[in-house]
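As C-alpha cells, one chain now follows by itself in the form predicted on its own.
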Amino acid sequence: MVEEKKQLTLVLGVIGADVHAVGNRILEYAFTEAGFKVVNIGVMASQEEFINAAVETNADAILVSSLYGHGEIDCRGLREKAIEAGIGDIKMYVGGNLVVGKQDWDDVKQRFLKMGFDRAYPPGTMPQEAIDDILEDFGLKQKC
C-alpha cells in the first residue's frame, strides 16, 4: 500500500493597511501550483484574520506578506495570538518589504525570527525558494 502524500494548507495573506493585490495573486498562483492547498484571505488581513482562517481549516503553516513597510508593526504579536488560539506550533512565514527604508536584511529578519516566525524572506524573493523551505520544513522535500 502505498502512503498519500498530504496535501499542506497554507493560509495567505497581506496584513495591515496594505492593498498588493497582485503580489497576493502571484503568490496565490505558485503556492497552488506547487500542490499546495492555498486558503487567501486576501489584501488588508488582520491578525485575527490569519488565525481564525488557520484555526478554521486546520491549516499547516501561515503565510505573510507585505508590501508598504509595516510588516514589523503589523505583525508584531502573531505567534502570541496563535498560542492563544491553540495553534502556537503552526509554521509562521513572512516576506516583503517588511519595514520603512533601508535597513541590514540581516537584522530585520533576526527581527522576525525572534518574533516567532519560522522564515524571513526579503523584498524580491522569488516564491519557488518559499515553496522549497516549506516543503523542507515539513520533511516533504525530495533529496537528491
Second form
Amino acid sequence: MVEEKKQLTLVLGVIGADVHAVGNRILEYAFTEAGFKVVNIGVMASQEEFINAAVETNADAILVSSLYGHGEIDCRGLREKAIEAGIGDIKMYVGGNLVVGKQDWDDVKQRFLKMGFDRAYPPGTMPQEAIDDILEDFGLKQKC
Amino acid sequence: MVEEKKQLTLVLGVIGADVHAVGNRILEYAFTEAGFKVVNIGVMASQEEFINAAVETNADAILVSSLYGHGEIDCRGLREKAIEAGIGDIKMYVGGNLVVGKQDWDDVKQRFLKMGFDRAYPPGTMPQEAIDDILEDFGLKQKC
Amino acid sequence: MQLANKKLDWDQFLQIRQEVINSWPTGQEADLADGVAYQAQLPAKLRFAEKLEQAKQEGITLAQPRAGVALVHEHIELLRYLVDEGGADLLPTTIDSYTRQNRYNEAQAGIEESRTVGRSMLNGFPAVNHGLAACRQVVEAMSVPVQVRHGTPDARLLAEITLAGGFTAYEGGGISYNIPYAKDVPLERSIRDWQYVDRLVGYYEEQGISINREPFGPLTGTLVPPSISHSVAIVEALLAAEQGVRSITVGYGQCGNLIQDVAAIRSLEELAEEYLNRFGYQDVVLTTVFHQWMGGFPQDESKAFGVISWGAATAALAKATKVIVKTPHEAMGVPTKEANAAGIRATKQVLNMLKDQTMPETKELAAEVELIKAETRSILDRLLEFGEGDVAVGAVRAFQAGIIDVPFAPSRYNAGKILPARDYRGAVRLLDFGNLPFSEEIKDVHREKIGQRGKLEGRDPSFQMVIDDIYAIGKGMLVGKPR
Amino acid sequence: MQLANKKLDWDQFLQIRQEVINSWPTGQEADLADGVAYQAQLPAKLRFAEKLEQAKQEGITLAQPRAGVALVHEHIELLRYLVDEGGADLLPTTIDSYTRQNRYNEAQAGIEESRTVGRSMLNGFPAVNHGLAACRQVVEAMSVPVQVRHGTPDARLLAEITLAGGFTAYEGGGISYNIPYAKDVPLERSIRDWQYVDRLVGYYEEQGISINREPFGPLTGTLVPPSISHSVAIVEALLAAEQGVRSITVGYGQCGNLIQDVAAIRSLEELAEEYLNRFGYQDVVLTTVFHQWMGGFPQDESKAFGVISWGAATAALAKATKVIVKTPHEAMGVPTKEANAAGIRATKQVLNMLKDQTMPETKELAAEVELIKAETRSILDRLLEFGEGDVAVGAVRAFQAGIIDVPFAPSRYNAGKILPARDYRGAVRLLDFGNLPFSEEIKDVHREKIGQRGKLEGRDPSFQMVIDDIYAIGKGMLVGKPR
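Now that you have shown the form predicted on its own, what about the form predicted together with the partner chain?
Full complex below, order starting with the chain above.
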C-alpha cells in the first residue's frame, strides 16, 4: 500500500489506434486497489490526450500500454511533447506487445528507454511488478 | 516389379536387442509384394544370424533395421563378418532410428557408410524408396 | 435517412459510393464492372464461398491463419509460406490497425518506414494504400481463397478496393467491427456503413459472384458468453442477408469448456438458420467458424501448442466449417511466418486425426444447447421488440439499453454492465447480468454454477475472480484460482 | 515346481534369491533389510503409491515422461531438468535395451563408450551395472517419486537393486514384458520370474513400504484392441495381488478415437476392480495410466505437438490417474531433454485446462464400455477355464491356444493370428479374430464397423488397410486412406 502522506496520480491509457480494453480495465483495477489515483483515458488515446490529462491532473506518472505492435511508431516523441508542455520530468512507463513480431526484448527495451521512457515492460508482466517499481521510483517502498 | 529372369533374395531382420516387430512385418509384406524373396530372421537378430542366413540362402542383400538407438554399436563389424564368411561383396542396407537422440542425419549416414553399408535410411523412409534403390543397385530398374 | 433493415436503393448506393471512392486516391481504381469481370475469371480454387460449402457438405473443418505485413512482396511470400509450409486451407489478409481506423496517412508512413528499416512496422497489410493492382497481385499469387480480415468500423473503401481486387471473402459487421474495435463510433453509423458493404457484396452476388461474409464472432475475445456473441452474429447475418448476401459464416470464440463450446457451435448454426428462415432469407448458405482461444496465451511455446491443439480438437468435435488458428508466438504479439505455419501444422494434425469423430449427444450437451438458445432468443426477441420488428433499429436501441452488452468492450456505445466469470467446469457464465433480459430461471442457472465454484474455492464471487480467469490460461489453467 | 497363481513360499523365494543376486557382481549390494530401512526413511514426496492415490482422490491426471541415459550424473541432470523445466509430476528411469535382455556385458561396453565419446550410447539407464549406490544417488537427487520403466522379461535382479536403491514404483509383468519385448522367452518362465518380482514387492509391502506396480498397458503399441490389453493387465494385476502387491496401476495405450479411449479407461478400472474382488484381493489401491499415442509419429515437431496434446486431452477427459508423455522428437528416436520437457509442458497445459472437465455419459460411450467389457470377459473367462481356475496356468494355455493374441508381437509364444484395423470413426476393431473366444454377436459388431469403412473407401478390408493405418498418424491422419 502507498503510505498515507502522498497518493500518487497516474495517467493510464492505451496509445494509438489500439483498442485492447481488457488489460486496461485490469490495470485500472490493480493500480486503484494498490492505492494510486488512476486517471484512465482508455483505449485509442493520442499522445496529446496523455499529455493533457497529465497536465490537468498534475499527475506523477504516465503509464502507456500498447498491445498491437505499433507501439514503436505511436510512442515516438511522447517525451518531447511532455517537455514542450512543461512536464518534462514526469515519469513515463510503457509496456505490452510493443513491436511487430518476436524480437529480442533487450533490444526493444533499449529502444524505448532511448525514446525517454523510464521503464519498459515485456508481454506477460504482472501489474504488481509495475506497482512495486513505481513505489520504489518515488521512494515510497523498497523493492523486496 | 522385379523382372522375371532373376528374383533377388533379401535377408531381413532387426539387429541387436531390438524387439520392434511392427516395421519388420510391414517390410516383409512390402518387399514380398514387390517381388523379392524375403528371408525374414525377425527381431533380436545377431550379426551371426544375418551372415548365416545370407550364406545359407545365397542372398543378394542384407537389410538391417534398428529402431531403438543402439544401431551404432550393434552394426559395427557386420561388414568384416561378411568378408570372413566369404560374402564380402554382399550389398548391405540399414535404416531406422539408428542412433540415440536427434543427430544430424548426414553425420549419421556417413558413420554407417564408413562401417560398410551401401545405403542408410533415416526414420520415416517409406519401403518403396528402398525397393527402388535395390532394383536400381542391381540394374533391374532405372529410378524415376 | 432513417436507419432500417432494408435493402439499400441502388441509386442511393451509387451516390454514397462517390464519396467513398473519393476519400483516398486509390479509391478511384475500384470500378464495379471491372471488379465483377475480374472476379468472374478467377479459378474455382480461389472462391471462398465454394470451398466453405464443399467443406460443410463433407463435414470437415478447414484451417485458416491470421497474417498480414506492410509490404506487398513480403505479404505474398508470407501467405505462400503458410500454404506451402503450414498447409493452410484458406488464407487471410489481415489489415493493419491504422487502415482499420481509416488513418491512411499513418499507414503510408508505416509502409515507408517498413521499406527503410527492412521489417514490417505495421501489424497488417494496408490494402487501401497499396490499391487495386497490389490486391490482385496477392490474390493471383495464391492457390487457395483469400479473405480480408480486419476490425474496421467504416470498411466501405476497403471493401470496394479489395473486392474489385479479387478477394472472395470479407470479415466484419456493423456491430462486431465497432463495439470491440472502436471507442467513439455510433452504432447507427457503423451499421449503416456495413449495410453499404453488404449491399456491395449483394451486388456482386447479383452478378453471379458469390462473396463470403463473416460477422466477427469472438468480439472482445475475453470471457464472452455464447449467447452474447450469437445475438450479434445473428443480427449481422440478418442485416447482410437483407442486402443480398448469400454466403454467411457465423462465428464463435472458444471459451475452453468442451461441452459449452460444442453446444455453442451447434446452437449458433441452428439459431442462425431459424432467424434467417423466420425473416424469409431462405437461400443463404450458412457455415460456421470456430476461433481458437482468443484470450491471453502462455509465453512458453510448448504450452501454446497445447492451447492451440485443444482449440483444434474442439473445432473438429464441434464440426465447425473452419477454424481460425493461433500461433505459438501468440503471447509475444505478431508471429513470425515460421511460428504461424507451426500453429497451422499442429492444428491440421489434430483436425485430421479427429475428422471422422464427432461429439455424441449427451444430456449435458443438450442442456447447454437449450440454455444458449433460450438466452439468445431472450436477447433477440427483446431487441426486435425494441426495434418494432426492425433488427437494425432494434440493435441500436438494445445496445443503448444494455439488452445486448459485450464484456470488456472499448466502445462508449456499449453498456459495459455485465460481468462474466467461469463456473467450476470452466464454462463462461455471468456474475452480473447488467440489463440482459434473462428470465429468473436462466439467471438461477448462472448463479448456481458460479456459486458452486465460489464454494469450492472458498470465496465469494467478485471482480477478482474475473481477473483470475483472464490471467488463467497464461498460467496454464482455465479457471482462475485464488492466489 | 508347477506354475500356479500362489504366493511364493518365503524360503523358496530366498533360495531363488541367492541365484538372482549372484548373477552379476552388483547383485550382492542388494540387502532386504537394508533396502527396507532405506525406503522407510525416504520422505513422503518421493513415494509413488501415495502420490497416485492422492491424485485419484482429487480426480486429477499426473504427467510422467520416459527418460534414461547411460551415465549417472547425466541421468540425474536429465531427470531434474524434466521436473524443473517440464513440470513432470512423476519421474521415470527408463532402462536400456541391453539390461532388459540381461546382457550386462554389453551394457558395460555401452557405459564405457558413452564416457569416451561424451554422449549416451545407450537408450536408457543401466541400473544393474551402476548398482545400488548409484540408484540411491538418483532417487535422493529428486523432488518427486521415480519409477523403473523397462521391458525386461527377467527383471528379478533389476528389481532387487532398484527397490533396495529407493525406487518406489516398478513397471512390467510376466506377459506385458515378455510378449512385446522378447522373441524366445517361454511365458511360463517370465510369469514365474515376475511372480518373484511381485513377491519382492509384497515383502516390502509387508514391512510397511508400499511399492507401486504397473503392468505395461500398450503392449506392442500398435493397433492393440482394448480388450486384449485389458485382459493382460487384469491377469497381471491378479498375479501381483496374490504375491502381496497393494498398489497397482493398470494401463492402456491411446487408440485415437475419443469414445473408445474414454471407454477403455473406464472399463479397465471397473473390470480390474471386478476381477480383483472376485478373487478376494479387496485391499488393492487401483489407479490407471493412459499412454499417449504409441504408434508412429509425424516427423514434424508441430504436428507431433498436436498428437501429444490430443493424447493429453483424452487422458484428462477419461480421468486417468496419470499419463505417459511423448515428445516432439518421437519420430526421431530418443529425444533431447529439451524436447522431452517441451512434451511435458504441452501435456500439462492441456491437463490443467481440462482438469475440471470430464467426458459426460453418452449412448455411444456406454455401448463401447459394454463391448469392451463383454470382449474382455470372454477372454478372461475362457482363460480361467483353460487354467482350471488358475490365472497363471490359464494365461500360458490361453496364449498357446490364441485365446489371447497380441498383434505385431515378436514373441513366438504369441499366436499372432489376429489382425486389427480401424473402423470409419478411427476406433480399433478386428479384421481377423484368430482364435479369440468372441461370440458371433461381438464379431458382427467388428465386421459391421470395418465393413462400413471398406464401403466408404471403396475397397475390401485387407492387410493393406492395416498397413495404411500404421502409417496414418505419421501422415497426419488417424484412419489410413487408400493411396
